[in-house]
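The chain below stands alone, shown as structure tokens; this is the form predicted on its own.
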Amino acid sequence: MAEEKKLTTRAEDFAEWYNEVVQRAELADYAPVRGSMVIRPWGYGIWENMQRALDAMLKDTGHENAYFPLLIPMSFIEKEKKHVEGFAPELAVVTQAGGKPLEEPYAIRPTSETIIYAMYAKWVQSYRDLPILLNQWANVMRWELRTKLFLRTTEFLWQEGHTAHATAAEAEAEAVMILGVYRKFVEEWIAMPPLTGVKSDNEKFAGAVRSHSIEALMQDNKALQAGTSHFLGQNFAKQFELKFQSEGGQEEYAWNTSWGVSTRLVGGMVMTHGDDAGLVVPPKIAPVQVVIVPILGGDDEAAVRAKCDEVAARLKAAGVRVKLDARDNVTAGAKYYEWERKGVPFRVEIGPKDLAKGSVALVRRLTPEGEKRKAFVPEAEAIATLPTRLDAFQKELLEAARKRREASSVRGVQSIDELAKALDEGAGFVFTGWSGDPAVEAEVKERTKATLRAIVDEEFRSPAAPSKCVSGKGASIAEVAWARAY
């Protein structure tokens, strides 16, 4: 078998490194369908763990899961003018079925606001029917011209929440609360610390009054929009006659929100934590947290296998997701390489010498500075401490990503020339004042290829608020973060 080409380093070509890591770690592969991908078991296992965690968090906040059709009548899409303008270039449309032209074409779901609010209108009569707090796990299709595995594909997986409320205040509170859920989820599970804030009118969701966003910074200092939560006002309710009788007896339109995160988060995980040896998976979302590799050969082989089985069973009983790699046709060295490339947090090696000493070799996927890569640990201690070692690994990944984000952020920038210089020198998020003028956004984008990622929430603002707009014209009404982005 030909020797595998060495992985491209991040410094050599970050985009190529990313593509190689995704495929060599067996996260996904290109599909024969234009712009689509096949999510392989390792990648899907990571997505399933993300899905389980976020699903539990959404249910804890009172949301229920439902499912709505993949095909949406085009007349529904066309009802909300801004919505159709936003999605028209990305729509895939079915015009024929059963060998005959359809009387009305169907759009393949790009997002489900229209069909969901049409159904809500059927179900809601009174304020007593509100709020409706539904989420669905689904696939969507947006016809992309430039695709990248997980980050931008024609078909992808996501969750989309859609809620209906009796008041604007309740809907706004819902949108903000969900943003907090998303932030907690990506920080605590993916170890990916984002900025939070509000999108500018130019960047917000088509048909929304206000869009809230979590914005993460990748190792190449490009931003990734990792999730959004939208206050939709009454725009969709008015188009789909989603009305209710208020407690006072008046007929009113409901207030709506929509929000979602997608398999893009898997790509974000790769670019946040991966290194030049391949993938690094945070323990909380790793399909396998500990892999056990037996060192076979010689008279002690049966005893080694038996000890590996025993250690695997004890780790499993301790709540660790463990895999025993007992394949006979693969060398121990090849197994090390494979599981390191896939980003498994810990590897346990057990051989005849370990049996004699009552110990195991413990190898962390990432080795803290000053520590040896391989530690020989008494067997009982290794089993007892691996859960806490996994927790520590998770926290270290988050802290390293947070430090990297802050080290790559530049504040106090006063002009577009300074902004361009900072970005050209490798800055990630650049914070400036902004007058609110969309013409300034357009000028910055044209001159720097950066976009306004968010009007940042209070927690992320600079100690001294900027007084002037980055354009040099007018006062600043808000502090914003700019970045080049995926």
Given for the second form:
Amino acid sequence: MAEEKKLTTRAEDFAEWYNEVVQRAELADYAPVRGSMVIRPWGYGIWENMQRALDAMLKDTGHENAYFPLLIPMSFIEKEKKHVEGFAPELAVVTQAGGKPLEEPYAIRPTSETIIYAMYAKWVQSYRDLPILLNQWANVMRWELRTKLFLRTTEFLWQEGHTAHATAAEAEAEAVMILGVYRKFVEEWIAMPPLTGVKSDNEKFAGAVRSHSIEALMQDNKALQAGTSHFLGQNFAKQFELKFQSEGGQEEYAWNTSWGVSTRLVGGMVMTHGDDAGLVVPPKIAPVQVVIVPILGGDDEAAVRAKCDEVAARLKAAGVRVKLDARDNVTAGAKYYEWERKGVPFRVEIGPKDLAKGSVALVRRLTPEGEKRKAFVPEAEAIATLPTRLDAFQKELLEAARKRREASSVRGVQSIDELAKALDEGAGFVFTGWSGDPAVEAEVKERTKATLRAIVDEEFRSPAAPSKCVSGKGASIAEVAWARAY
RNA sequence: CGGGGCGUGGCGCAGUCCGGUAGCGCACCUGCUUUGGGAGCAGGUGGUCCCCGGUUCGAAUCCGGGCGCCCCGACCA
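Could you output the structure for the form predicted together with the RNA, given that the previous block was the form predicted on its own?
Now the full complex is given, and it begins with the chain already shown.
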């Protein structure tokens, strides 16, 4: 076997493994513009499945989709002070159009708060016009200095929700509710179990009062911020005159939230489930859940093909996304490697021997310890059980990821030395007390390269609350999770 | 934005030091034999050697200047 056909292993070089998997599984390819990529059909199919699932969840919670323009007047971006400071370095700006310089430059949206709240201001007069609960699926652009396929590209796809409410309490509840939606979505569909929590002031969104996030742990024990939900207070409302007349007759500023997840989740999926043979795609988001490979070449070829058509049709009728790989210019073995690299959960092989026995060969992308990879099972049984096998596979992926996260977590750490040691020994999330002082974050980052990923929500806190700050100076006001991060 | 590496058929590379017909593997095309874990044999197609300029009888190779991409660090979904 030619060496070049094999992937770099995760243990050899995780970053290189990631790049190879993404390209060789045909998720994406580098585009001619620096830091940008083409999302290929296999990658886009996964994204579409994510989109479909999350879109339904957002609609179930009362949101509607809309679309706002790509170009935003620079003056809008500049209105919210923290917001400009945060985004100015990574803005791409259009200064010329129609062959002439523009009077006012337009920013290509890095996010849409400004344009959206400017429009909300037009639409809202009284409390009866609230809440506004909109979402948009869009591309955005951030001129990143260092890029990586899916995880950080100059242009990426995402959804951004933007809501306006009459009260602070309602807006805060919205931000928390959405975080719950995100958490459920990534767990149930991507089989990625995140921590949830609140960002420190250092790490929060530019312009937010408070940012909530879901933080997932990758196989190299680096954290990935997988989704964020922000309570914006009245910061944007005040700058964009987003006012309404309250029930009591007073003029008040509205309260906003914004929240998003992006194609970064595709990268998260790769680094959560992939192995040295390539991708492992959770069944619920797999564009193909079962691939059928016919064993061709004998006198029975026509009969084998007919049987494959039949099994494919029956699986499809059972609600399984099935692909029949009937190419005759590629050998069966080559197809196995290809579909494994692409992470298809199950493979069904049908050959002349199966015709005689009424069986099929069933192969799972990940084989449980101690089981044979290839099982010959009666055709009817295979068809009948594949839907439940897919469900079980999905659940096992989530469980394995959760176990890995917990196994990599270190709790009860009392000092920065101990924190550094844990990280150097391969820890993922390290939990400590924190005084709330940003200087501690700076010191930890300086000494360990780790950042404060989240002030963790109650569910993720240690049984005994830490009493001291990890710095040794002062009492702890909250338990936090640190990690080196993407 | 600093440091490193690399630009040669679609992909991976050799050739560059020491200038002289542009090569290898994979892929691709045709034919035959194959097909239950990356098929074999035979024949073939395909390259302004990143760009611009210079030196030279002659440049992938030497000199000067650009550009691009990747990786590693500071900022970020």
